[in-house]
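Starting off, we have a lone chain in the form predicted on its own, written out as structure tokens.
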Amino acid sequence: MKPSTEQTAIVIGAGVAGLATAIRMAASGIGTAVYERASGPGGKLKEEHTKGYRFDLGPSLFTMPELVMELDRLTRSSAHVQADKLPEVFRYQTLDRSTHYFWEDATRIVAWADRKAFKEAVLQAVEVEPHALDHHLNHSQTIYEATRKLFLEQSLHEWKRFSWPAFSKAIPHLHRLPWFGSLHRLNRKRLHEPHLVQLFDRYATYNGSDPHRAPAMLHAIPHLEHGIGTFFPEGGMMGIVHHLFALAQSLGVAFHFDQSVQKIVHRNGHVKGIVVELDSRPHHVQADIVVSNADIHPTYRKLLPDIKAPEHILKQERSSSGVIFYWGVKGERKELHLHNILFSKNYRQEFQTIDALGHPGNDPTVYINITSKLQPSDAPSGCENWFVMVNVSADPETIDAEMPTIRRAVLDKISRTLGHSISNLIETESILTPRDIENRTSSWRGALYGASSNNALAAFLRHRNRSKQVKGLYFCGGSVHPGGGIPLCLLSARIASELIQTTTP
């Protein structure tokens, strides 16, 4: 991006995508300020300390660390960086496994990072054709490598800037891509074995979707774990936020916390800045560029009320939400690791129940994240910090009323699957619900990933990264292209920044 000391930019929201966008703009010489209604950075990525326990409150899986390292290198090479304020280079560890999987019939599989070890673990646990797993993982890699530059690393809405070389490289693989059918259908056809099908079905939940309706193209996702790998950042997931925040500060980005943006100002088709509330009065802040990292729904409904909203996008089905229990638990469970999945007995029925009731009923799939397995300081000696999540619908009213039922179902599921109860071992508890998610992050209805991907055209229905109606207005974050989750949010920041470079005078 060309340096421009004359341009000024405002980023609305200090989530991961907002921080990354601010870094990219400031590194190019654009005077950048971030306005955030919360008291600190991170968006959905927050942490909590309670009685010796530390919990990451938001996303818990870390993949594609090279996207953070890219921002680190960009900052250090910028002519605008203040070297004395630079943090140390971002640190993380590569994990030897991604997830421990559990079923109530006593089937257990460890997804080792080493392909041979993972394959042996699967063959010892279930009956499957010896080469089926290899073929399935290779197919995931093919899909990922053929589509990432087309669908993830560039705008799908800027055809004049579309990378045709990337398309030409994908042509030889087009006949191998699963253009039709659901993810579940693909997994069942290729794997057959029910436990393994369920294991690979669960990747639809990475963007809050139902594997029985989500497109088979989502089979690219397993390659992130089984091909590229899973990682753990120093300091936990909040370590990502601390590092990006420090990079932005070293570039001179101005942060304004506890300041709620009331409106995006524009005149004659050009953005002019924002209105924030200061001392209970509206205050206009001028800028040549505005980037909204806020959820696209409140961006239009609240910040751009005088712009015709893209109703076909705003009315899309929401992704799933979640109920998360943060439990300080006495004792240590050696069978558990950082990431653990306790599967329901009937995955299809679970998703049908979520559609019908808003919650998964009496047999939920339970995800347990325990960072003290890798970072012992996150829990007192002899104890563990359990982040326990189940999928629910983005329906705050319904979920509020069902919380006692959901909590009981989660505890019963853990007891049935692991063979022991933890009810009397819980020392501390806090809970995050869809309503909390909506109130804290402005994610409409508490949806974790904006719109769902339960549609073959979902990738093309994500909101664009540049406004067609207001010049100088851009969008990043999980509710716009390319989607939710830390890697895609970081890619949205890269796409928005590249568009700023090529479309801003």
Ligand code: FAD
The other form holds:
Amino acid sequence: MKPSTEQTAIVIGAGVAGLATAIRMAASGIGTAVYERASGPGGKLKEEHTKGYRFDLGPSLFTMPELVMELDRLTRSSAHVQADKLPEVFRYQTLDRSTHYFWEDATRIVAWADRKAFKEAVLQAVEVEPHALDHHLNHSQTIYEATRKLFLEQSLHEWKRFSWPAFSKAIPHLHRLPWFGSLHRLNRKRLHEPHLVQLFDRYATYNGSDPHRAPAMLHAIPHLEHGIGTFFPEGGMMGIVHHLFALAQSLGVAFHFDQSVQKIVHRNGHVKGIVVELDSRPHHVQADIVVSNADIHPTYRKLLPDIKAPEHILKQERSSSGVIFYWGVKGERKELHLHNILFSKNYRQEFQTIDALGHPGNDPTVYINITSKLQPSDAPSGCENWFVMVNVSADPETIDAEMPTIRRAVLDKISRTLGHSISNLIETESILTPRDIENRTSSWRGALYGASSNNALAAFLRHRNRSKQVKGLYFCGGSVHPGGGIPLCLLSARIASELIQTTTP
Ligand code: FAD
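Given the form predicted on its own above, what does the protein look like in the form predicted in complex with the ligand?
Now the complete complex, all chains and molecules, led by this one.
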């Protein structure tokens, strides 16, 4: 039966996936309320202002803006929108390059959006067979196009609703997909040249995985950057949250901040609502539909203690976490741009060290994001806002104890690679650790992307978007199908909403 305007829905959590699900439900006429334990929307997307600097605290790379535009269009065309409350159309710019790559041996590559310019930059920097790069990027496109509709845009758990047309379109390409082996093995076999292999290995970290263990199928990811493009939202990454929040409000979604959901209530196999704590007392809110945007781990362990949890899913290895330093830095460095990667000398060893110690040791790969390069108001004149991140294990206890070591290693790496120290140029500092990520968003162990993709079956071991045990209960967000990162979270919202439209009792 289709949901009606009589029905009420609750979304637990106002992360991007929660916001997107709320927009989709409200646009179709379902009365929707969002309960969020933090004091505002965004989840992992937050910002901080300090001494004239603005920092995006979470994601920094924006791909697939069409998924935000889709929500924009859906809202504007909804019969349930209050037109006078609509925000302006979502704005973003297309970037002429994705990343500036640096190695300690002075190799540098700018990954231009233009394929020819990127190829020239690569051929000038390293020795590689000229067609190898083209073939590799074309292969990435093939994988992306064959798998997107099949694995990312629909549930993998609802065979009755499985899109056989999408499957038949993929059939001619199935023999070209890398079904076996790791991402690193594929890159090494195709490219040989170590700098270029490392550059393409890096895409495993897009979902918090290790290229030496993650499946070669992740070679779909480079097409996102090199084929489709990278983008920068007006107002920084927080611009995405402001926009989704405004769309939801224009559809009449009710937001309840600073309200932590304690329990999902269900009876006789049907969802009945939630319990929130109000004035230190449990308060029952009824609903016909509940969607959890909270990490799947606490969703089962805390909100559904009376249900048999899917242990094989909850025990999946977590994705990596991160330590991020937000530095207000005096001076401007011409060689850096919005996204910059300073690579370690030995990627395999770096991942092995992360496995053993929890952090990358004394030669980390360092990511530096500087939004003031594109949005000068993000830093005082003559200064830059550096977001500096290293990958670490989702292991709050270990990382807490290692913070001084990690900070020192990051600063040394920057000095060695760029040829000058920035220690004395840092005028403001704040830090985000796995423990902060867990405390602020309830993300289990502070993982950035839910479960890792460090095994061939990972895509099939993410939690489904609809509960099998409780009718009317759904799941969205980075810890469920199809996975973490803003685009996949927005797709999870689309899948959950489609299931709500077709399966709500
Ligand atoms: P979350 O953002 O985790 O939000 C869940 C919300 O649920 C939170 O607000 C939480 O407070 C709320 N909640 C939980 N439990 C309860 C409860 N009991 N009651 C009420 N509310 C509750 N992705 C990219 O695409 N590009 C990047 O460059 C990128 N870099 C990243 C860098 C960092 C440092 C981090 C932290 C993440 C990064 N990611 C990146 C990943 C991306 O941020 C996430 O995949 C995405 O934002 C997750 O969104 P979500 O909707 O699943 O949930």
